[in-house]
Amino acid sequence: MKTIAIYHNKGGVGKTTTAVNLAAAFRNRGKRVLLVDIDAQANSTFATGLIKFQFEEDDDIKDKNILQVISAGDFDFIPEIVRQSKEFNTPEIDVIPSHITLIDEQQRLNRLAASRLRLNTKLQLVEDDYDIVIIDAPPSRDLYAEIALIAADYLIIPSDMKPFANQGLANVKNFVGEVNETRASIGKAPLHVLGVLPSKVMTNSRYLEYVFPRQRETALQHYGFPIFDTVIYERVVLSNCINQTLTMGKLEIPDPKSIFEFDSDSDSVKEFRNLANEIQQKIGA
């Protein structure tokens, strides 16, 4: 089982889009995939079709989500919490959903050293059940991001390569260093950074010719992170696939799809296939 965290402390760089569509790409190759959402915004949970309800009383994930996994060591194991995505991809993927209640519980969990290790421990118990685990971490330097990076074997850093995202790579590098100290204390190897993934990259030809190469070089030279060859470009189809809705009576129900399900002939599908190829070459999955 290979566990990959998707993380950058800069928001809006395509983190969730990368996590859910990469999970779909591996699932479509016959891999047994688990997607873990540990971001209180629950964007991956939404994107995989698990928030189709419109009213709080219909919320069926508030008592069975990542919060329960990391709140206790002796119950609420992954097989009890996991559920399948809903009409997101063919075949569907397994998901540990997130919930907004993570925000309220962070201060309490932060005082408990064991909470940092529970996801790591519980993932080890299902290592024979999955080939690939993808963890969608929050865009912050907090407890939940720490939990994700402790549990992962590998790290992908999505970035639009713009100045603020590139400047944030220094914080990512420092954070990885701190997390590696915790990993060493439990006998776990340092986190393997697969690289910075250019994502939400504009398709403007002048930008790609003159600006983008310099931005890539900055990330490589200033921060020492490798850069993926694959580029995930900013395309309308990627936004549309997550923002699909379904009319049921007088209600518009969210009906998100993976890019593979939404438009199998799109350039974005080719990009995510290329990304899955590149990752498999790097990790030997």
Contents of the next structure:
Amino acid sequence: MKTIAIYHNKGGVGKTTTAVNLAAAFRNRGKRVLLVDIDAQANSTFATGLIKFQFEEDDDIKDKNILQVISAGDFDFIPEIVRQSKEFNTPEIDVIPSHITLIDEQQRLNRLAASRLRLNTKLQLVEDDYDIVIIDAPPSRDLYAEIALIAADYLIIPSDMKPFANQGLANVKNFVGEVNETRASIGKAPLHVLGVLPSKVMTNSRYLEYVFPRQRETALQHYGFPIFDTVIYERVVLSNCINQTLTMGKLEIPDPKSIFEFDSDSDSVKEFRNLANEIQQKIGA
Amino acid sequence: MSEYYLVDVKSISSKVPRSQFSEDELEMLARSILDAGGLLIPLLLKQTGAESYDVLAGDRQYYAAVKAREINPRQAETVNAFVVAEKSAQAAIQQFSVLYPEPHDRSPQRPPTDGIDQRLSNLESRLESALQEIKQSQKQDVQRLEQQIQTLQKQIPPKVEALEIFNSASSVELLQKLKSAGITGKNATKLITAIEMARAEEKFTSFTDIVKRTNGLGLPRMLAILDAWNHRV
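Could the form predicted together with its partner chain be shown next, to go alongside the form predicted on its own?
Below, the chain from earlier opens the complete complex, with every other chain and molecule after it.
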């Protein structure tokens, strides 16, 4: 089992798109995949078709999500909380969903001495059930991000390569350093940074010729992180596949799809296949 | 610095034997911990590993917390505690003994007066730790078994038969199922209304029954739907 966290403390850099479609890419190769959403915004949970309800009383995630996994030590193990994505991909993937209540609970969990280690411990218990675990971490430097980086073996940092995202890499670097201290205390090797993944990159040819190479060079020189060869470009099809809906009378029901399910001939599909290839080479899965 | 935390009861150990304290009193304290929603005088702990702690002061409360966890494993999984750094340990223990002298009056560290006492208390603590070990390993066994059962259950393919979908799927589920068979928009909405009307009268008993009683669902279309679902599964 290889566990990969997707994290950058700058938001809007294509984190969720990367997490869910990468999970689909591995699943389509026959890997047993678990996607863990630990971002209170629950974007990955939505993108895998688990939030189709329109009204609070139909919310079936509230009492069975990542929060319970982190809160209890002797209860609420992965097999009890996990569910399958819905009409997201063929075949579907396993998901530990997130929920907006994570925001309220952070203060309490911060006081809970063992909360940082629970996800790590519980993932170890299912190491024979999955080949790849992908953790979608929140775009902040908080308890939940820490939990994600403690549980993971590898880190992918999606970035649009623009100045703010690049400057944020310094924070990521410090954060990884802190997390490595905690990892050492539980006998875990330091987090292996697979690299910065250029994502949401504009397809404008002048930009690609003049600006992008310089931004790339900066990330490499200043922060010392490796950069992925694969680039995930910003494409209409990539946002469309998440924004699909079904209408019934007056109701509009979300019907998000993986890029593979939505348009298997698109350029984005090729990019995610390349990404999966590159990762498999790096981690030997 | 002394930091205030919720610590897993199972990660704490005490050097004082449980028998120093009356079981009745522990029981009463345990109930009050559960009823009050927590221990109101936090333990003083020293961290000895990533997930292990020793009691510096408050052994009586500690055993009450253990008892509370025996009564309600979920609610009393954690206990309020101060985790004290090495250098402030002495000062913390002193402060604690001034504020809460009563548990210390029992002087748990009282040296045994003669040989028999010594042997008894050794025996006691050995029994106690043996019992804890048995409990621990039994709990682990149960957990492992439960997990194995769950893993097995997951391998059994969920038996959602097509007939069951027609009979009990919600309208939203039906909408998605029909979409996977290529039926969308107004057609789907109409068909769902027809299905819901027919099944409200009486549950469908067979595919023939569905075709017979659902307006606008002919045999060719029914076959197309079943083929599409079959393909997906």
